[in-house]
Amino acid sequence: MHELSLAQALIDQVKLLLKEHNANKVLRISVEIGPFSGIVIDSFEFGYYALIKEEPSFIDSKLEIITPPALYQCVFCGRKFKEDELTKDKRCPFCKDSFLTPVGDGDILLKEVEME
């Protein structure tokens, strides 16, 4: 379950920010998880809330997860579009070609930390 280690890495990163800004408490953390990250969102969230039970500075903090839509690009016509725009048979909505490549991140990105 690599989601647990990712949640721990997030907590460690935020702990450094707490020290850097002389803060004592985390109120809210906002992260963006890319659609091609392979991260199971529920597992990541579960891991975060399980791990913060041992972190006094994180008790009662809220985790906000942003998941942008998956984007694809047609190799034939070059247009980009969202996953929900694919045709029923998974083709480009513009030229109907089936050779598509995923576009976008497979990353997890710390967007915002609210602390006091």
Second form
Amino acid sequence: MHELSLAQALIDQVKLLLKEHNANKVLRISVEIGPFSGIVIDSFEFGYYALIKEEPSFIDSKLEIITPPALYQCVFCGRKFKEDELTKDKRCPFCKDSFLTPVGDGDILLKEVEME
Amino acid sequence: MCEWCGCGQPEEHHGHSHDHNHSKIIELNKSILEENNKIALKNKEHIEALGAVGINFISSPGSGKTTLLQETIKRLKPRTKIGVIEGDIETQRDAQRIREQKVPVVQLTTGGACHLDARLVHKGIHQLEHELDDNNLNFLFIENVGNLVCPASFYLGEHKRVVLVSVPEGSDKPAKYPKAFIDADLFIISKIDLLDYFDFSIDEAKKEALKLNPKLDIICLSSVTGKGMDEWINYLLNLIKKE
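Return the structure block for the form predicted in complex with the partner chain; the form predicted on its own was the one displayed.
Everything in the complex follows now, all chains and molecules, and the chain you saw is the first one.
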């Protein structure tokens, strides 16, 4: 359940932004969770909404989660493609090799905050 | 003040459609783990100031992290200086096992948290300094909380990340827990003395792990029989040669 720690880190980061921009209410937070981040989105949302019960300036906020598609690279031909482009038996759509490696995106990014 | 939304701007009113066009949108693209990562980089500097290489051990509970550490210390202690940070949810048991080998050790108990983070390790390094006679080390071993999921998200400032899977756990672990392998430097397959008793395919484990991370080094070993230990010890000694 590291999702709870991450939700807390998100709230802490947004609190600093509120101060920085002289705002007192968060309306919407947009977060991008990479497909290889190992973060369970349901748990993250659950953690967020549980934690903001204690945070008056977040109480009406909406958490928006963006999940970009998983990208893979073929170790054999070097080309990159999305998960839904794989062949049925999970091979490279170009050279049909099966040695595919995930590309980047194990991160969790704070994309946008709407506040007033 | 606006009685509808408390915006404090009654003069430029907005028809109360509640589309709140006076709200402010801030674009960031900033990692939520940034604060952790900043502290982790400080940890790295701190570890280097002690003259050490930091190693972060990640695995499920019971993969043999502490036993491997004990066997590693036995072999390295005569020629190198070692410090250990033990991460557990509760108890001093692991630290006690290391302390018996007369090596400086700090036990961090997370009190429920499933992983170590950079802030905890920062505290741990300071505590460890009190146990050192001079501020000088070759290796700082950090044994993470037994968990193959959560610790993978938190960079602690280590130079090398080691992920362990033991033979009884099964060779499908890399495929099932990809994040732990994507960010690791070395994959240790432990308890290979049990290969005859379990349906574990070293080839499958290696292949799946390399798919996730083609740069991964892999060592198979047994802390009990000592098989593979020389390769592991050489791996470690090479790290301090380069530093």
